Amino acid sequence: MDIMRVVGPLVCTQRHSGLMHNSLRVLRDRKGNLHVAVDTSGCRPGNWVFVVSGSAARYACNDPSVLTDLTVGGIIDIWNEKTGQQDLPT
């Protein structure tokens, strides 16, 4: 798993049937690299998310027949990019 930030949606009018009708999101990792992930959580631009990669990404979609190797596993409620830790309110 890794933590990334949502850049925005990726709209594809033509796609492989193995992706079904899943929403796709463009994500940026800590190094600034862009990735595309299947979104199962309804994340929005600017959200911090954790992602599941590899073969586990298919199971995170609730359907192992979906052709993905990166899936948004959830939206992070509190995250500090500078410290890389959760900043819990006091």
Second form
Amino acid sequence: MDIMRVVGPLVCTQRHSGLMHNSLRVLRDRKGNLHVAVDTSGCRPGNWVFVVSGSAARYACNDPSVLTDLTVGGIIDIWNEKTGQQDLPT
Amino acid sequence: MDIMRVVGPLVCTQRHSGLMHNSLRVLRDRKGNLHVAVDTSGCRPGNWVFVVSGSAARYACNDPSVLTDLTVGGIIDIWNEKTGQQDLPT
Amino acid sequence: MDIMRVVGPLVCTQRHSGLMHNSLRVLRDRKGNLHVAVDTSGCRPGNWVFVVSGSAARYACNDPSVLTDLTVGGIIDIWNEKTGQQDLPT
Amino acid sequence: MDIMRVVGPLVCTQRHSGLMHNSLRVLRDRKGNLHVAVDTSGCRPGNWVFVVSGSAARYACNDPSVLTDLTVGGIIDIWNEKTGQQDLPT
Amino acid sequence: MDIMRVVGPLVCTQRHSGLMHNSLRVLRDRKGNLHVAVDTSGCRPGNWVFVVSGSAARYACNDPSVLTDLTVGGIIDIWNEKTGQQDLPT
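With the form predicted on its own done, generate the form predicted in complex with another copy of the chain in the same format.
Below, the chain from earlier opens the complete complex, with every other chain and molecule after it.
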């Protein structure tokens, strides 16, 4: 899984019905590249998340026939981008 | 999923029967690399689209045995390439 | 799918039986990297082809248990490498 | 499979239920990029491990429906990062 | 499939039982990156091989539930690294 940051929602009036009613997010990886992912965890702009790719991304939606190759797997607590570590309270 | 721009159709007289009658598009990603995708959404040259890769690309066609690893998932509304955001009316 | 050019056949006396009697080709992508693909379309050195990767590559052979992750999907008509477009007669 | 080094655990209060109770690790590859993997082998910070990606990563957990695309496959004995070889006693 | 050169075996005392008794090899690609693959063809250090990735790598072992994403598919006869061609006797 990779670590990315949420940019915002993605609006597509004309999209494949296989995506069903899933919510789409634009994410940015650490190199600045943009990606589109299905979100089921309610992440918001600015959140650091980890994303699941490949066939596992389909299973991450309730229906494995959903047309996604990238799904948000979880929101990372207190991520420090510079150190690549979590600044958790001890 | 990745964000790409439609260049145009791809004509292949001699192609694998497993692609069936699906329409092919040449797409360009943000780094300038070219890709070939199956299109089921009727996208046109200049459109910004997001594409689904891997096994999900096969499910995006009505028949999951279609021979594709990249399928157009939807046309993005009002994409601003420079900002990487959508300029939607508010 | 990606666009590559056929370099030539690949001879491997000692190869996995799961490849069956499929013909192998060495291909070169636009960055100069070499790849090995199964060919079922009879492509020849110098041809521009598009290739299917991942699980779809297995379906491209008649038997989905064939051991390939890259299969030639079709021969591109009149490809212009420099423009990234097809110079089709109008 | 790729060779990576364990940085530490990853804490996500809000994560997808499909990951079940699997333990997550942050790993660093040889280029310095960070990845998130499921760990079933009890690896610790500083260990060199090899990781399994794609659909095989799901099978590496006891339940193939687990939502992972990267799972630790084993801990490498006495890895020498500079030479890319193992300094095993003879 | 990609073309790589065998560096040597990989010893992991603590490894996932899903790899069963398969032999592991460290391989080096043309860019110098290291990879770990399952070997079923008896390749030796210095051999040039082509490797199968993704779900096909699992099928390359007798049991498709084996935990691998990279398996040696065959040993290439008389590979000339510089020309990217085979110097076969005519």
